[in-house]
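Below sits a lone chain in structure tokens, taken as the form predicted on its own.
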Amino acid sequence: MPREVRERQMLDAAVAVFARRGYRAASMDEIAELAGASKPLVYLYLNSKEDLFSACIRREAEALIAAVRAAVDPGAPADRRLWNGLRGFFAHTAAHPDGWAVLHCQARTHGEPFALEVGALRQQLVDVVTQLITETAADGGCTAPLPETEVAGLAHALVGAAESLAGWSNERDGAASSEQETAATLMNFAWTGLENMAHGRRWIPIGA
């Protein structure tokens, strides 16, 4: 069997075990049952336990902001553009319910360098979002030009809220949102602010 595939069923097998046990309580053994290989094998091939888990890390963490950036057609209107992105992302985690597991629960409970692999993956969404931000603003007539410090903060609280919302949603046993009700969601939430923030149209508190 070429290397390739075997590697792959290895990752594989290592992102539902770890989705499932945790990084700390998943054995190496079971990994390898579940790979159908040897454990010496998933070593020579992967170095460690805690090789093994950043690389389902990282291939996770591709596969996701590909999922994104595949979804978001540079032609369509600007909220499309977001909206696209939207159900891109949740799109990706109800059909990898084990891989957002891992990106989301394991990596970010056990400390360096998981937390890194993590932090890069968030900066990645948190860039393309902020881009869709401004590009939304501006397409959209915007009146009230957002500075960029507000732009930023904004990517990061969607970013933030796509991440909970995911979760909330996979773990809803029996209940379980469709990736669209999901992204809608968030888009409606979303896209109601920031077309009242580009236009001027802000809260402000009583007394401030």
The other form holds:
Protein chains: 4
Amino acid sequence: MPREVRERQMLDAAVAVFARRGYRAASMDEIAELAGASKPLVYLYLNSKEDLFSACIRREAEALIAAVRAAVDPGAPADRRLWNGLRGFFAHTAAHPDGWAVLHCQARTHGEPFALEVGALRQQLVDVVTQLITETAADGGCTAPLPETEVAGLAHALVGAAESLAGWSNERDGAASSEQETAATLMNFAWTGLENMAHGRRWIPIGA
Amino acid sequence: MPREVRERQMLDAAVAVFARRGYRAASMDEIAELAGASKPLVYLYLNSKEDLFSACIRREAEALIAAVRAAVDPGAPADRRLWNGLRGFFAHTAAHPDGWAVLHCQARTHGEPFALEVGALRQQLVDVVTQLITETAADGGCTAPLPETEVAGLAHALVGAAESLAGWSNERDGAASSEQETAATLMNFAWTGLENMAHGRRWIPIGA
Amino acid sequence: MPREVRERQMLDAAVAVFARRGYRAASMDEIAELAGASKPLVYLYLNSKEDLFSACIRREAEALIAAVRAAVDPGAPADRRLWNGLRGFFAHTAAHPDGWAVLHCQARTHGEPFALEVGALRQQLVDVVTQLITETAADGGCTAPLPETEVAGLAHALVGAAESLAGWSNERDGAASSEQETAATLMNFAWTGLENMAHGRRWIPIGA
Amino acid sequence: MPREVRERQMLDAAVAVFARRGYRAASMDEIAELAGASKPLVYLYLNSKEDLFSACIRREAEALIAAVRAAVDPGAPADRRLWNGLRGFFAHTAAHPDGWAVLHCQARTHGEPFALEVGALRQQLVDVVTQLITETAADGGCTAPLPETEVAGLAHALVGAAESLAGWSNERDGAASSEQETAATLMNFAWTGLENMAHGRRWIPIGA
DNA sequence: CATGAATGAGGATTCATTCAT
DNA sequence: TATGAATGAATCCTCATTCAT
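Form predicted together with the DNA, following the form predicted on its own:
Everything in the complex follows now, all chains and molecules, and the chain you saw is the first one.
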């Protein structure tokens, strides 16, 4: 069996096991067995548990980013790009729950090396969203330019909302179209909020 | 030293170590040492690593919920209650980053017993937010009642956004007032979005 | 509470726990709890686990020997003395199963100090039986004096048979009179065998 | 080194250590060291201390039963079969004192799982003896059929006597031929007793 | 007389990792 | 390319035992 195929099988197995057990509780034995290979072979191809986990993160992160990028039509207006990006995000996380679990739940909780790796992914998502927010403001005829910090905050909020919704809609594995609905809910919530902010319509704490 | 004091020291140490290392990677040795007690005493008071982790989750969850509840003035209108709840949330998570890390990052990733425990906390947050959203719609003169599923989705989105922002604002531990700003950002984002939705103003995908 | 009473309670508890769990698996915690006293008190009165176990063995051994001795009427002929001794033995072991378990099952399996102690008990039983066998031979008009080694072997065989029957009759906790029957069975088995041997009637392996 | 060989070495070591120390006091460290292997290997091959002990019991029990069976010539008359069975029993226990110690002293004292296993062995011995007693009665022209309970009692008594003698003759590890003598002593004791009982000649307590 | 608080030492078990083949 | 055999190092947990009160 060619190395490339074997390696993919190993990564598949590793993602599944890491998702189910967590990094520390996952055992190389279980991964090797699920991959249908012997442990020494796993070490030959992937060096160590740490490297293996890194490889999982990288592969899944790239796949997610690629899915989101592919969903966005660069020529469309900002609102459609946000809408399509969200749909792509929800569709991919729904289709690859193990990969998503590794990225969202496991990677960040296990020390520097992995947190950095997954942090880079998150930053990419945030960057995409930041740009969309900025463009949205411009497209919508922004009358009150948003300070940079606030844009960053909004981007983080949006990504967090998306992540949370991804988990929620995965749990209630309802209709096949639920990912569409989930995206719509978030879009409704976010879009009008953004538009208002871009026009300086804000909520102001009374007396603050 | 009286038992109560020792027990609190142990929980403090455990929360710190669990936050830094994760459940599996945390060693009872390190926790005991940090608590300034011997391992057998930790076991005598808290039974097992699992029970200790559960106790951490419970304590931190109760503290967080209490902080949010305490921040909300039950007599105030819905928007102020949301605002105050958010401020309480951000203030508490900023003041107790380890506790928040245990709840948000660690607890959900380590098997049923803990996931259930922390799931209960999250549900409480979601419940509070759900109620606020509903009342907001009413207060704002809702013209288009939101379907129940959508309200749930919005609540999850809002909680996710808050969780994400909590992590973000903890990372850039800049100004002391940043928790105020963070709350304001989210409030602006969420409030206007909710208001619009409550009045049936929605974003509609063109051609969908 | 006077020391004597407390000490007896402790020994009672220890015998029960040692019988149920074995020496190593028995914990001083469990013993202290069952005795209704605190652990330091147990140590104050009985020094150590080893001493406690020794005390159990000694007490139970002395009780058993005393019971057998009390059952035997020194003036009776040899057969009646054997008969009464057996009845006393079975009655006592049936009435004190925990003590018997400690003596028979636990004490011998845990290293020199205890094995010696319980060995002494067993030797006393064997001595009594040895004497009975010798007298039986004399009473029955022995025509072929038995060599010393053989008498010792017979005594061990008889004690072993009695021990085995004690366990067996304890298991099938049938009629209240079963100890009587058990004694009768062994008596029938042993007595005629002894009588024959004393008269030189032996089983000889053909061709050996 | 092939697995089979290693596994046997481990069982040998385990039997020796369990015999010397008892189940609880035996440490896997000592067993592994005596076996000349590392602890993880012991666990890899034999799973756990409990399984290891079970494996010891099973191996030793099977060996003992096989030795007794092999010693008995199925075509011989009942008395010769009893005689040969006893010789086989004493020869095997004398040749494998550790195995016998594990079976007789240790296995019964350590909780259900092992007690059952060793109980099965004992039952097999008792069954063999029970059948011999019954046949003996028949061969000897039984005039007074023995009640079933009594036969069972006799069988237990005989096995107990044999067990006791095995221990005794092991202790005074005197002449090489002592196992022959031991068997002869027991045979003399038992055989004539059985014959008498089969003919209704009983010892009757005067006045009972 | 009685105990709550505390621990040093040790034991079962697991796991990432490496050779020799 | 592929693996059966093997282990050092750690981890959870328990227990007999002792003080200070």
